[in-house]
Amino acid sequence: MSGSSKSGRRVSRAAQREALLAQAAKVEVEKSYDVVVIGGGAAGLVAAISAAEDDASVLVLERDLECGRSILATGNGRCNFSNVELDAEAYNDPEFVSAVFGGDALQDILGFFRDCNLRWGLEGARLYPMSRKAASVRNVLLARAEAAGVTLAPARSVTLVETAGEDADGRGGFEVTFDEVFGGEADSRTVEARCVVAASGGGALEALDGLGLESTTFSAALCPVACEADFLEELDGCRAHVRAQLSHGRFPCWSERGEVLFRSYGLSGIVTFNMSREVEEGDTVELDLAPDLGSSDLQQIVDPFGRGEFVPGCLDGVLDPKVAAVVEGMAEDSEELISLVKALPLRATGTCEEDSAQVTQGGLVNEQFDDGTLECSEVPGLFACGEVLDVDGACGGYNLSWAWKSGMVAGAAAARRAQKLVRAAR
């Protein structure tokens, strides 16, 4: 019975894939566009909408079977799409991000999504769609793109972007080559574009390789951290609200408060994801398991008479009883127990489970792009946004906020340039 059920699910997934491929094959791709967007994720969709609503003809080439699919996994399927405390200092390159964000990025983002008919709610400083479903965000973007006349072409993998040459006035364009596989061998096609907006990660970088742009290596960020500690197996699956501190050698370099999830291999959870942007092999992680209590408060709970002893179970009212039992089992006396509660040590060995990382570090070097338009100074007509640039931020809606705002900037600027080229050609 169960084998048959599993087989049925496999057939269903295969059928769904075939249906998506058939649907993608029906999309008609013209020979030329004002703007071709590489990548139909968060940044790519917003860039396409922004360009199309400025009267540009727009094609989105997406290698996945559907556009916007990456959005569905954000915020554990709930899509924490922005943050009311949006601040450029939460990013790895705050000066560049601040310039791209302009006067009030949050209001720009909320205005964009209000025009998409999305409504939202707050959880702390984090903004979620009212439905608490990432599909709501994706669906309103797809609907707005369709209404704007964007050609969404999934199941197309861009393999090469080349300049098409330029005339004496510096006007030029691009040839964008992509593979489409709808059954059997891949067919290669080329379209002409007045402007290109690169919005996706690794695949786009490879396609742009011939343009001579400088980039840094992509690496996983916002992912779990592998650690070494004898107690991890026992605490696998336990959660704790902590203040986590990371130290390079003897020097603390990062600290944040929030929830961690103990795993047999190390630590996970939002605090850990933020830590992963800073961690190096051999770093020391210390967890304050009772951040609201000082050592003197714990002394009154653990050893109120100062005898140097503690009774097993004394921390059950403070910590998860399983966590309390593990920490108590590590301590010889009350002083050591209090020290462990305030600074439980682990040795970091690096990031792990990178395949499920929420964002990547690295990409095209930011200095090559104008921070007002996101156009490349060395390759006029080439724009970049989202994860293809070397920008990454903390958990909490920051990375999607960068995708939305940079997509708006790049898409609108690409449309303006394309219109300028059209006028000049007349």
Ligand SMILES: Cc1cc2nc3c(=O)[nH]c(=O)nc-3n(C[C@H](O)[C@H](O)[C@H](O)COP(=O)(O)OP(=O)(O)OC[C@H]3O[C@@H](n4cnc5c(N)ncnc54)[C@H](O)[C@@H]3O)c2cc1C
Given for the second form:
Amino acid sequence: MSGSSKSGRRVSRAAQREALLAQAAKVEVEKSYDVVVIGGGAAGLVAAISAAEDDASVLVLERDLECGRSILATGNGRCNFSNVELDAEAYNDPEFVSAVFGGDALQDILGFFRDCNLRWGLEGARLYPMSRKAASVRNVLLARAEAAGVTLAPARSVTLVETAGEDADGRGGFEVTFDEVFGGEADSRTVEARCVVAASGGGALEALDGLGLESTTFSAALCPVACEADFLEELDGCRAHVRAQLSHGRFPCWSERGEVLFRSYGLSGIVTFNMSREVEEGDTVELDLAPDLGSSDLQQIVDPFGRGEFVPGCLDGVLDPKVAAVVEGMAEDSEELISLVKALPLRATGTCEEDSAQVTQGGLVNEQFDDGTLECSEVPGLFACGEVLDVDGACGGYNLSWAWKSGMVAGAAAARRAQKLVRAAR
Ligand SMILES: Cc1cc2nc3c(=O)[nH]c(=O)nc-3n(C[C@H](O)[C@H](O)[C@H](O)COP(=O)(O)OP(=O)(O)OC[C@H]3O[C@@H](n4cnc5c(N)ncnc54)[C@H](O)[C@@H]3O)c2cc1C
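The form predicted in complex with the ligand is what I need now, so please give it after the form predicted on its own.
The next block holds the full complex; its first chain is the one shown before.
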């Protein structure tokens, strides 16, 4: 495998990796910082920028070879970075999210990115960078972090966070231990921090173990849904614009309109990702394959003279002909065909492809964190933002919006606390 270097030459993956490791090894990590951010993903970069622009000295410890890599995969490489209909109700914990969002989170997010010189465009309510390239979002964040004086230290995996000093109100700060992995064996090092911002997604919870925080198990969310239905193999790869409905037993519990992608193992696509937040094994999924047409419209198309029969291909002008052929093959008569078009049934067997999940449910229990500052009430000086908290939202830019806004709140509050500690020490 290979990629392009700046000079346009093709470089191998191995050479790229070597170059990144060499670059990471050159980063000098000092003995102590006002704020150490664990994880240089979406939330961590914004937290670091916010803290540094409020005059804190900031170190970002990132396990990966580069900061911001997680952003590159978002939105199929286009990064659906926010949503003009941003609403706390689209998250699992609306009360907490609403308090953290404060007055107008969307304007805060857009203001932040405007100041990064990012420009954007709309697709429905979804916001994408004007370039439609996730690298634009990642690069403007890296540039702004550098301009703000943040030390970005990739290839460093945090293994332990401990409180330091005897001070009852936590004034002693923290010791953060991390492995430097520049090839060969990892070297373990420790850095002092007045404040720590946990922004590691699911990646560094073990390192926080000693602090006695409460957390719930991480599980995949926003991922494909495994289903059983005889037609899945045949429709593998087909897309359809549907209204999907999920029912626990006989009771409908969720419905949404949009595109589904049929896969041999079940369903994928944005609508399915949202369904995955609700689905339980044994649920029934019904797909209305023609949500804009009522049964009488379909009757006109399928069997205009009410003979109870239909002609093969009669739905080719309405559905993807491959989907139409499958549904026609399942129906005995025109009435059954219309029923199947309006409610094609599948049995859900659970979520699947955990590795391809867009977000995780679970994490640090939100109640432990002040919703105005995202500081932990039991461990003063420890802040959290992004997916490490137990917050997940719908598809459509909601999860990155949470990462950005919670990063701003945690980063700015951590800088304020660090300054207070500096003043108190004088
Ligand atoms: C394929 C995909 C597509 C997505 N598309 C979208 C989209 O279009 N719109 C949207 O809103 N959301 C999208 N999401 C969700 C979004 O990417 C996440 O919600 C968001 O990145 C969470 O930000 P975060 O900073 O909390 O975590 P991350 O961005 O995952 O960052 C965490 C960082 O911490 C680092 N880390 C972990 N453990 C350690 C450790 N021990 N020491 C040091 N560093 C550590 C990780 O390497 C990582 O860089 C997508 C997710 C995926 C997987």
